[in-house]
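We begin with a single chain expressed as structure tokens, specifically the form predicted on its own.
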Amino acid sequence: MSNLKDLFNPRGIAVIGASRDPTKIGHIILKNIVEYGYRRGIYPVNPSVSDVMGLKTYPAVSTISDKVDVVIVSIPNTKVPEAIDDAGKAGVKHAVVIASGFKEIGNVDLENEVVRRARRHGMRVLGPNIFGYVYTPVRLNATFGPRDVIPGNVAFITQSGALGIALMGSTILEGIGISAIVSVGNKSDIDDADLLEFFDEDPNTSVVLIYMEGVSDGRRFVNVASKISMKKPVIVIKSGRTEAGARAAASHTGSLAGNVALYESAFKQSGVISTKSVEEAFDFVKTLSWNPLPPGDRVVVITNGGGAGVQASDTLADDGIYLEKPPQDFVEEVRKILPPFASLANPVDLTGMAPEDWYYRSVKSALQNSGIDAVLVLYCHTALTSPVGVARAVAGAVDEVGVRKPISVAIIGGLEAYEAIKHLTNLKIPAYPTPERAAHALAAQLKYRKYREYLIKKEQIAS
């Protein structure tokens, strides 16, 4: 059972180190909290000024008469223990320590002292060495990253601060809706497993993405990840896979990256989907958060280019997904609209002369066919059609069928192809610029279905 409910749904939040100076982190965090729309108590703490952004300031958390569940600590590292003591005496439940200068530079004793004092008051610590956290269901953005995060169903946990902030911006660009973003930094107290326990119970989260450099309690992580993976996919970008990367991780957050083979084994045991790049992880997030779970792995590929179909077929095979002949009733349906020289094997090649209507009718037929579990649509830009027009045709078929089936789309070409991808992304239809990425992302969803079935069966045997 998670004990982080008040972290994500606080009755009041204080910013220790709130500043009038717009270049200071304490000012940026306070501004994000206010302007993103958090509606409960917001209390700037700064003994040197009377107000910040029109809000009354307090000399210490203990002087705030209203209930405060969370303190954001953005002050020099040596002053953090004293601030923790003051907040603890006031009954604060969670300290979000933005400050750096702890374990990541070898200052282990100071970090341990912060945790020791927090525990003395029954307080949990997030951080230190972090950029803050976001929880969109209560309109809380307590970070010094981008403000206008898109609400959605993906929780993002990151051990890297600067990369995490950059990826916050990427979620906006990619149209990925977020339930939460949590910077964990040095993980002095609250770690990945604690957060997974919360997101397992969180009705606003359906997919969890983790950027991980290392974990301290691997056994607990596997146990918790196995539990959540039976209901929600967990995607991990595991850094420090090489000796050079492991050294960088140790100097960055003081994390021990560990043996990559051990991590890979642990991920497989717990049903975690492991990725090697940010791009791959975001590709997977789109299919897993926007698509329903498929009942099987019977995939039909629809394309207007043979080469694109071959590349997609190879990628699916690399991921353990092998194309079978499409159902005969589907073949008979699309035969009515295609020229006699079109290939009706799998991939189904609509030929380079395919107009937008052929995409609409073939995709609609595939989505309606009970013998097809998932659909991969590939379009190579030709002078005969408009990429946005094809995107609209695909979206129209999805909308008309109503009952969603996993779908992944590749729109291959130049600037117009990018606009078509953006159109589909806005409609939460996963779309990519290459056949390989579209196929690989769809395969991740099919892989997760198998992981989930394995974990459920394992649980049933154990009980």
Ligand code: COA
The other form holds:
Amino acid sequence: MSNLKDLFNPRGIAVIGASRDPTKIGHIILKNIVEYGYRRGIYPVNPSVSDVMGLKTYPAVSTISDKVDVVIVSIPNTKVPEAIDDAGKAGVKHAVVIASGFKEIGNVDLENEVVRRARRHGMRVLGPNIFGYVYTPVRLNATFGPRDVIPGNVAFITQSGALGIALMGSTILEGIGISAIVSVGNKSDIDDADLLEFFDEDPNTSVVLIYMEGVSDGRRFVNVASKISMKKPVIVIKSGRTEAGARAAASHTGSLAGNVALYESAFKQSGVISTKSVEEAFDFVKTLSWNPLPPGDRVVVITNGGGAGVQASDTLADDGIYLEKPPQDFVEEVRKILPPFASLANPVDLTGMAPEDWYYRSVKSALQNSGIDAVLVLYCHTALTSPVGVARAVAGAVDEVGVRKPISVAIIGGLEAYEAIKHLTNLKIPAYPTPERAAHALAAQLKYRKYREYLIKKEQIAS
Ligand code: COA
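One more: the block was the form predicted on its own; return the form predicted in complex with coenzyme A.
Everything in the complex follows now, all chains and molecules, and the chain you saw is the first one.
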């Protein structure tokens, strides 16, 4: 386990700058820590008040007699170095510096001073210029973002603050369960590689999502990312891909977004799944965190619309996944329920008149067939069936079969389709509004499986 263990499971946590003023960031962070249910010591630090939210307040961290492993620093930038010294002397191991006004606006010396003082005391620094962090296994939400993060197995590292907070909210909306959210901001000390080392060993995390503008030590990132990718998928949203984007990144977190081709080749080398947008990344997170990994890439597509099937086939082919004829025993099974004019190639076309039951039986049959590794289900809303009914039929088949196989579902239509997607999402069955997104998200999982095998083989040859 890397030395970030105490950051994620601190014996005590102090909030420097905990104010009674409910509009101040120090107040909101303290409130989130208390209300999300952190059970160990919580210590507000503020020399000008005696208590905040009913908790005794301390004038300085050094006056707290209990063990404090983490300080959240929410005071103006110029006051940070002194607070770090005090916390360091008190034996604190990690400083989470919320304050802005450092490297991102050219205050490099001030940022270096903070890190220098922290190192003098053997302390690590997260930030500055961040919104805090979350670790759901210990019910710790030390952010000024939304409170009710859904516990789960996805760790999210973000270099962007405001976007990161917004995405925190999106994870709740999208039903994505979180193990950790870490705002890294200027990455003065703790960076993506340090965090990947921790998440590699963390039994509560099975997928890592990173919003990245740039990394300073590319070689170390590649080494650490290659290692974790053999066990867990790492998805990166790399921003600053264009010259305009790179300029914006430089003035945002002071990052050098760097050469796009270099980043892409580094991601490829290390098995990192590179995405261009938040939407694509979230789509991938769903298949990669909710589905088990398949043993191979034999996909069967089940649809009620030829067009949707063609779009999905094209998308899969673009991703290097080619559809083969389905296994004969599956074809025979499905033939029993379908009209003679139904096409039983791949995609399997249930035809426009398919009722819910045909979906139930064909999906169940595909999930049970050992010659099929993954199932892509497409449904175009027709007046003959209800999207929620089809969603229930698919979920029923998944439930009946018991053992999970990678599955991805597209429910294409209007408001009712949206309801059906929500129904599947609540059951952790990846569901999307278009055939392309459902196919692309499933392909990400199949591609990751292949790449993971390659990385493992490479490692075996090297050792
Ligand atoms: N130790 C403990 N408390 C201290 C202190 C110290 N050394 N120095 C000041 N305080 C107290 C203040 O008195 C105040 O409490 P009060 O309301 O009871 O008076 C509290 O700490 C906060 O200090 P204040 O000066 O009011 O600052 P603030 O809350 O307005 O702003 C920051 C502090 C860090 C939020 C602000 O400077 C900042 O950087 N904002 C941007 C943050 C950001 O966007 N981060 C990136 C997100 S993605």
